[in-house]
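The chain that follows stands alone, in the form predicted on its own, written as structure tokens.
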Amino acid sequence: MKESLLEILCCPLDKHELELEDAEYETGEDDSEEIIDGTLVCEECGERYPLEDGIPNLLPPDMREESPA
């Protein structure tokens, strides 16, 4: 995931900004750094959303466990 995407992502529960924590980066084919793993945290409600293999999982917590991997 490109770091610039953080500017438009928001918490699906309360629409507040998300902060990136524990980020792991990888250099892409165009020599730009991309986020491959980490956690997105809502600055307001504190809900945590995983970011795995460069894909943020913004499903609400109660729906996250039901989704197939």
Contents of the next structure:
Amino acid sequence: MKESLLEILCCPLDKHELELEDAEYETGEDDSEEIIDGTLVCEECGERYPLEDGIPNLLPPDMREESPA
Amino acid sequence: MADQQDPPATDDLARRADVRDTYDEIATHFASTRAYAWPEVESFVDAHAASNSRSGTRVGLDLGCGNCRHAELLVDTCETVVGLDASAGLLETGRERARERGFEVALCQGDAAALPLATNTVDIAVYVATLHHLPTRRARRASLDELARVLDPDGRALLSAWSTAHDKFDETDGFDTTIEWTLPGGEPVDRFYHIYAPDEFDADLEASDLDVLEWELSSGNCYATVAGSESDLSE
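Form predicted on its own already given; the form predicted together with the partner chain follows:
And the full complex, kicking off with our chain again.
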């Protein structure tokens, strides 16, 4: 995921902005920087959303699958 | 207002998660049978490709993107195209298609009834063959309001849902059903569908925050072209 996408993503519950924590970056084929791993945290409610393998999981927490070991 | 037959909201989320699990299970085979964009979607994208002012910073959204065959149509006229789906398995098929065909899509796992996108950010959206997988009327109506929220007032979206007008169905009222998907080994997997009566689809749209611009029945599907709501910015 490109960091600029954070400008349009929001918390699915209260629609407030998300802050990126614990980010790991990787440089893609076209030299652009991608976030590969991290956590997106709602600035308002504090809910934490995983970003794994380059894809943010912004499902409401009750719909999120149990994270595989 | 929720329908009386709707279960409590907690069940609602669990049932949406079930639908997600179903598509995780069938993702690879399902996507392999979905190679081509729908002509109705191509026409919509052609008609609205550059019809509003924010050229250069346009954001496109494929809601219920599956393998991103429709996201692919948006990349030429949008700076950013978001492909959103509840199923991680389907998002993987989208990533694969984007890689093979050389287009760029920002993938995001999310729920169509609780969109993780900021208000008035989307200029063009495609929401086809997805709404009918939301298992309650409450979730479907919430989803329409969510689309209205994220869509710019000058933005346009194409919606479709399967309807009782299709030859396959004898019913005239909208109803819930499951339709089997058969995996290559012969294993059947049930998928939830709500089959809309055309007037029910129309009524749900009218009750939503969306502004309905055009409406038609085509190939047994209800289609609507809609605009976002004006009121959001004042909130």
